[in-house]
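As a starting point, one isolated chain is supplied in structure tokens, in the form predicted alone.
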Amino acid sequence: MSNPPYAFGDDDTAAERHRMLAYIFAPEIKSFLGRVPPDPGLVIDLGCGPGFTTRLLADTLNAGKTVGLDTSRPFLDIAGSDSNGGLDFVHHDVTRAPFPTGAADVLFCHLLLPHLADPAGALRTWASQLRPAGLLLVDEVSDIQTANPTFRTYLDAAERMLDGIGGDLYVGRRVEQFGRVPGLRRISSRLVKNPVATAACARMFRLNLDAWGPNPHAALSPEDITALGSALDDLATSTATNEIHWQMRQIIFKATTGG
């Protein structure tokens, strides 16, 4: 089964969305990374996009080498414009082994699995790309809680759109229910609540809405899109801070065999 196309694009607007995501989720990601033994040899950011999370990994884990892998050349061009001796970006489909980097000590997966057609298959592939006792960190959405009607309209449309192309917005629930994954042993799993300020969330959702365009899977008419965009623009100046919460499923797997 082939992977669905990346629904949120890889142009400058999409890159700005990634920048916002990295900023919004940085505290949650750093907390998760705090559970990794220090100074790993090789860390790989799976589906790195324009590299913002990759740099966060490099700054936090102090690895000998940190590499971002992605299939988007526009994103990799952005990421590579600020690489250094300990940081690199490589064009590669992360659902295919072997990786051009060789086996890693740490693989990091953040907000990637919703865009893959076979999440369980991806985990099996990643297991083969870990060094003995290497770690796979999976950080994915399990739920997004909000009573705000504008956010609810957007999220319902996003869920329909991803479902229509074979993805799953709330894939963290599925990963939690996976049985044994060959080559991996689950060593921890926790649910983390991550509140996001209304204005920041509205700006991020607005960028996504622009990237979708008239996507048939979202089941929004042109009039619906215009109205939703206007409502998100209004919320972009809100001072509210407790209207929407991401429930993130953080799972750590350890390799049971070497890559």
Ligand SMILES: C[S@@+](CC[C@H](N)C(=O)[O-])C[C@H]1O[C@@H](n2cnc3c(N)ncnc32)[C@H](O)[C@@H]1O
The other form holds:
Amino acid sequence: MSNPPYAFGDDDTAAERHRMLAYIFAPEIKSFLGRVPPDPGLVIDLGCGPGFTTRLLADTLNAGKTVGLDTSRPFLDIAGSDSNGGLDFVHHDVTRAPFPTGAADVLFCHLLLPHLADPAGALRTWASQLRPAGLLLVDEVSDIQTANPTFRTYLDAAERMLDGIGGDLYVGRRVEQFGRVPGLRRISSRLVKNPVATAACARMFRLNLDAWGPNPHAALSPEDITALGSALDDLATSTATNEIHWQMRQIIFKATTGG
Ligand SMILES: C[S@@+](CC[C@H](N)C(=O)[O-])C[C@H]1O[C@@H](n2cnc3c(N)ncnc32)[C@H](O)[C@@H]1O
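Could the form predicted in complex with the ligand be given as well, to go with the form predicted alone?
Shown next: the complete complex, the earlier chain at its head.
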């Protein structure tokens, strides 16, 4: 099964959107990483984008080595501009094993599974790339709750768009319902609510909307796109903080076998 194309772009604007993602999600990611034993040998950031999550992993877990894997060369160029001995970025399709790094103590997956055609298959592959007793951390969107009509319009279009290319915006729900994954034992699962300021969210959605362009699956007319874009621009100056809540599913799997 081939993966859907990554529909959110990988140019400088997309990198800027990832900087916002990092700002928005850093607190929930840090609280998740607090559940990992310190000083692992090798940590891998699966689908690392421009490297913001990889640096957060490196700064938080104090691993011997932290490596970001991604298929986007432009993102890897941005990510790797200040890599060092303990931090590296490598081109690799993470749905394929073996990884060029060898097996890891910790694999981290954040906002990647919505873009993969076969999330269950990806988890089976990752199980084979863990050292004995290694951990796979999956941190994915389960729901985004909002009564704001502009956000609702955007989210419905994003869901249709991802669905149309074989992805799943709310893949966290699906992972929660996976039965047994060969090579992995689920040791914890929790739902974490992440309230996001309206202005930050509107700016991020606006960048996404620009990245999709007139995507047929989103089913928005050029007029709809213009109207949604300017409604998001209006929200980008809002001071509201309680209008939209991400629910993140954070699951920890432990390897039952060595990679
Ligand atoms: C939404 S970004 C998330 C980046 C980062 N994990 C974060 O949370 O900020 C998804 C990333 O996954 C990458 N990606 C998509 N499919 C991939 C694959 N099969 N192998 C490696 N990277 C992939 C994309 O290029 C993109 O950088």
